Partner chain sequence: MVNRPAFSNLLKTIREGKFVFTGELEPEKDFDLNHVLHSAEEMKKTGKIVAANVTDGPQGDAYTCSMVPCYLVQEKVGLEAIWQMTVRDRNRIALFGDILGGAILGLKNLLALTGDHSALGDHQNARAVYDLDSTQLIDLVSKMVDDGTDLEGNEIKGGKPQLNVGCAANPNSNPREPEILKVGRKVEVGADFIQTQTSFDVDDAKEFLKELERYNIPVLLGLFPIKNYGIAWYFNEYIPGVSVPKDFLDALKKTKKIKDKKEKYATIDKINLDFYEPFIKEIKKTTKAAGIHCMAVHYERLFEPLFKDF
Amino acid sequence: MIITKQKDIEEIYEMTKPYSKILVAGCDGCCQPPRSINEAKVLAQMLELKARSEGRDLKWKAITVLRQCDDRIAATTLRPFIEEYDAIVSLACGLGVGMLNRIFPTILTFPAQNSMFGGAENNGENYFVEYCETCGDCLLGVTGGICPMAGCAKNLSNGPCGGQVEGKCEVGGYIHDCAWVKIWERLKKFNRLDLFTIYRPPRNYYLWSSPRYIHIYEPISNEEEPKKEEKI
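Would you give me the structure of the chain only, in the form predicted alone?
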């Protein structure tokens, strides 16, 4: 899931101040904490109160979208309301904001969230943690399921640096665990330290550079094209 943090209400208000009719769009997708219809209504009400304090009238509608990052779902859900409003405030992650600006080019969509990282929720300890950096070259099969890219402050791919002390990382003041020490301990537990010693070539950062594209359906090469039957 994508972890988001709501922007300060003052920042959101300043972005939308030139507009008097605002569509506030929540998202039922993977954002955590949830940013759905209830959150959209609360945000809209807060913006309305800010406007009233300055003697302005603000018309708003709160709505939610199943997934703002899906162009067809977003377009189908929001299109009936677009002509009635001057701007959109999106409670989705940056993917949703970018998508709405693309499919509705005649109206601006503003972000109400800061997208923090892709992570998971540890309910027992009440926090979100980054487990994956979507680097395009997954190492979890040889690191015991612990991602060194997300877990190591220096993104090291072949073991710990000299900065770890008693399993703690120097970055941040020896508070966080060293990802590579955790990897070594986990592989040792399963008697798979052979994976720890595998040589891993330098990372292909081309896979991680932006912008990135993935074709949903790979094109068929000329060699694989079925031969057309000749007419007799």
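After the form predicted alone, can we look at the form predicted in complex with the partner chain?
Just this one chain is shown here; partners and other molecules are left out.
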């Protein structure tokens, strides 16, 4: 899921200051950390209090969307309300904010969150962790299932660097695990150090460069079609 962190209330307030009627939209798409109807309501109330302290009147409605990154769901949920409001504040990740701005071109949607990373939740551990950087060229098959792009501060393909001490990374004060020591431990355990010692050539970072598109549907036919040159 996409892990987000709420922006400072001052920053959200400054963005919405020119507007007197706002629609505050939660998102239920990724369930953690929660940013649904209750969070939308609390944020709206805080913005109202701040506005009142400055002698301004702020009208708001809090609502939530099943998934803001799905155009049909977002459009059907929010369309009945947008006419009445000057601006939308979205509690979704950047995908949701981008989507609302695209499907409602007549109204501005502002982000209430900073999108941090695609993360996993380890139940019982008090943090979300980045296991994947969506690089477009998955290495997990040769690294024992541990991603050196997401796990190594230097994104090394041929680690570890000399900065690990007792398996901990120099970045962040020797708290986080060195991904490459973990990869070595795991491959050693499965007697697959052959995978560790191979040289991995420079990566194709073009796959990782924005904006990225993937066609969802390609036409299928039983007729032979002339071969097209592949283009990204």
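Everything numeric here is computed off the predicted structure, so don't read it as measured data. Residue numbers count along the first chain shown, from 1. Under this definition, the rigid core comprises the largest set of C-alpha atoms superposing within 1.5 Å between the forms.
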Quiz item: Is residue 49 among the residues whose Cα moves by 2 Å or more between these two forms after superposition of the rigid core?
Solution: no
Exercise. Spell out whether the Cα of residue 63 moves at least 2 Å between these two forms when the two forms are superposed on their rigid core.
Key: no
Self-check item: Core fit, then residue 122 C-alpha moves 2 Å or more between these two forms
Solution: yes
